[in-house]
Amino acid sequence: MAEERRFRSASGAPIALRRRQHSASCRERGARPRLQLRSLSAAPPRVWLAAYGLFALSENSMVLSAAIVITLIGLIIYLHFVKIDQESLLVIGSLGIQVTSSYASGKESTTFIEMGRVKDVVINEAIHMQKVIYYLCILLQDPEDPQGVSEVVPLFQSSKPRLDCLIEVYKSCQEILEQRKTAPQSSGIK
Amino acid sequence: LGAGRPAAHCVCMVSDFFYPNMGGVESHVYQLSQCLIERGHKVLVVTHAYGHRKGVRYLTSGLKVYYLPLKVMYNQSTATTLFHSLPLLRCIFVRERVTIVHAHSSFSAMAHDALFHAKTMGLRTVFTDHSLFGFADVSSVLTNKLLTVSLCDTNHIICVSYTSKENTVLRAALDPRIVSVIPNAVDPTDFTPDPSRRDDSTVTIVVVSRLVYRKGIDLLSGIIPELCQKHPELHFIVGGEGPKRIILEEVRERYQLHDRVRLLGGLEHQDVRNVLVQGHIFLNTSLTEAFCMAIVEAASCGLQVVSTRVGGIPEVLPENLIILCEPSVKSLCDGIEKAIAKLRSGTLPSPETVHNEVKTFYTWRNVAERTEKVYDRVADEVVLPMNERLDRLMTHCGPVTGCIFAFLAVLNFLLLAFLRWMTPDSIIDVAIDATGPKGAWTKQYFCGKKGRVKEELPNS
């Protein structure tokens, strides 16, 4: 069962939050920026226009072919390495947290953090560009010091949802983390 | 909040000077904020990043501190272009729903920037001046002009002593009615006497100050040899660091006083008390001082204070606790001799009686109470609309400077309009209050851990 809700990102762009509940202890959250094709489709014509301008001045057709090649390569790199289409967070109470970001080309990069290393999931605030924003992050346990935090893994870095959306995700993460704490430790799968 | 009390304010303290940097302004901002939080106001502090300390931090009882990544130019003061800090400051003012911007110290560029932006955004402004300034040399003429510009449309100004008020009113050509005097305070529990720590077979003179020209270290280097020749049992302890340290080392070298003059170097604030209680007499040789915290701290530790009669110092302590001298070697030596004579004859009051007397004089709670009255008054005032502000700038600050800054104010207004168009106020998240009437920190149990408290927030 999946439901989709609309939120806004920290910069005001609309994003969709999709929630999928696989079972009581397994939930998936996906934040997907509504694809801004406008900004994407505006770049190549601009490069081409500039190339035509240069062509008119220099009368060298190399300029035109170079512009086409550059835009094509640029688009491929952009879609493949930069433009993140969807970010999702899969929390499985007995196993761990999986963070996936899919690029616009379909490439996916996944990190998995096993439950034993997860200390907590919290909302923090940080100065980002010329703004102060809230973000969700996973605190990793320091193996040497049970009270300490060894690393902070920020979530939804490219969609940057606003606080209302973060609270939504935060609450459901906490529900599962709570279950983990109350459930008997012996039944856990390592 | 009980009925009849005016609404709580949301105060944003802005200053370049804040912890981990040490000094009078820093502790003033911190203590004042703590006492205002105790009185139910929401307080946050904005300062620049210190090394790796960037971003948002929480201090005791939920005092939220923003360490903004702005470049430091000189003496821990940030560079100012008057505009570049606007986006971040606006974001903070909007998300925290700030009602009063309280800037500290005229040396802080960030404080002036914040005042400028706050006035553009239509927020109420208060400014606290912590230092005295001259009128004659080029640098003070320029800073005084900037201060005039910065303060001419500020709602209220707070000075730390009457001398400082007079100085500020003259420097910035202000209406004295909008200037209040609220002295600094010391935490009397930090400065308790301990007569067992001092050696009563000798007489020890303590000097604790930064070793800079303003603090009269040149005078000190004249006093030390003169008195040491006269009184063989006299010892000096000098705490502090600065460019004038070399002079004291030279004096020590020349007169072979290594066993009698101890130079301790820079002191942490918590060590100051341990140094003070080792002495009988505290010597302050400042050449200019708005309100001398050091002599109150020393008196609170039960020391006899000898000080120069400059700036606001005569207002600070009653006559029976302080010996005032002219800022000259001869006069200061006479003052110290008088103190030594009193000490020998045993007519000095005991450290405990002095401590008990001083601890009632200056408390932070009292400072916070009086500052709150200023806030209440400012909250009822109207902020000058743009056209009146421009008018004020042009009529008040001279034809050239006035026009330049009026132009800059217009530019700032346009930049703000642009930022509002780029990111409207409505899409800036409202921050969860840590302190104040709806403060999450004050309601939830205090755990001392940032993460812990933060994760409780969304459930509330």
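The term rigid core refers to the most C-alpha atoms you can superpose between the two forms while keeping them within 1.5 Å. Note that the structure is a prediction, hence the values are computed from the model and not measured. Numbering follows the first chain given and starts at 1. What changes on going to the form predicted alone:
- Relative to the superposed core, Met129 undergoes a Cα shift of 2 Å or more between the two forms.
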Second form
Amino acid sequence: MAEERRFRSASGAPIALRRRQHSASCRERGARPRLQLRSLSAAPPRVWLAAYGLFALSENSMVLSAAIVITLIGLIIYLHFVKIDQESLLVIGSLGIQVTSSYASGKESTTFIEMGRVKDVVINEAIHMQKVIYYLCILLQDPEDPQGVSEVVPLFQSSKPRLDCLIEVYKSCQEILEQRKTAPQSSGIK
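Please give the corresponding structure for the form predicted alone, as opposed to the form predicted together with its partner chain shown earlier.
If you are looking for partners or other molecules, they are not here, because only the chain is given.
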């Protein structure tokens, strides 16, 4: 069963948080920022206007053709490698955590972290452009020092949800991590 709630990003843009519970120990959260057409539609007219100015000065039609081709290639590269359409976090208590980023072109990037490597999931804070922003991250356990952290994996980097949204995802992750910690360990003896 999937449900969706509306939140805002750190910049104030609307985002949708999709919540899906597959089982008691398997939950998925997906953040989808609203597509900002303003950012996509601003660059091509500026490039074309500059190209038209150069065309008027040089009277070379290749300038206009090159400007059109360059902006189309730039838009394709932007949609395929930069513009993330959705970010999701799938937490499976017995296996691990899967982080997926879906790009506007349909390309997906997936990272899987085994549950044995996960030390904790925390909300961290950072100072960015004279304001405090919050982000969710996974702390990976240091294999040489069980009390140490070897790596910090930030989540929802593109959508940058505000604290109220992060708290909801955090609580969901912590419930599954607590189930894993309190589950009776099988000793292998029967």
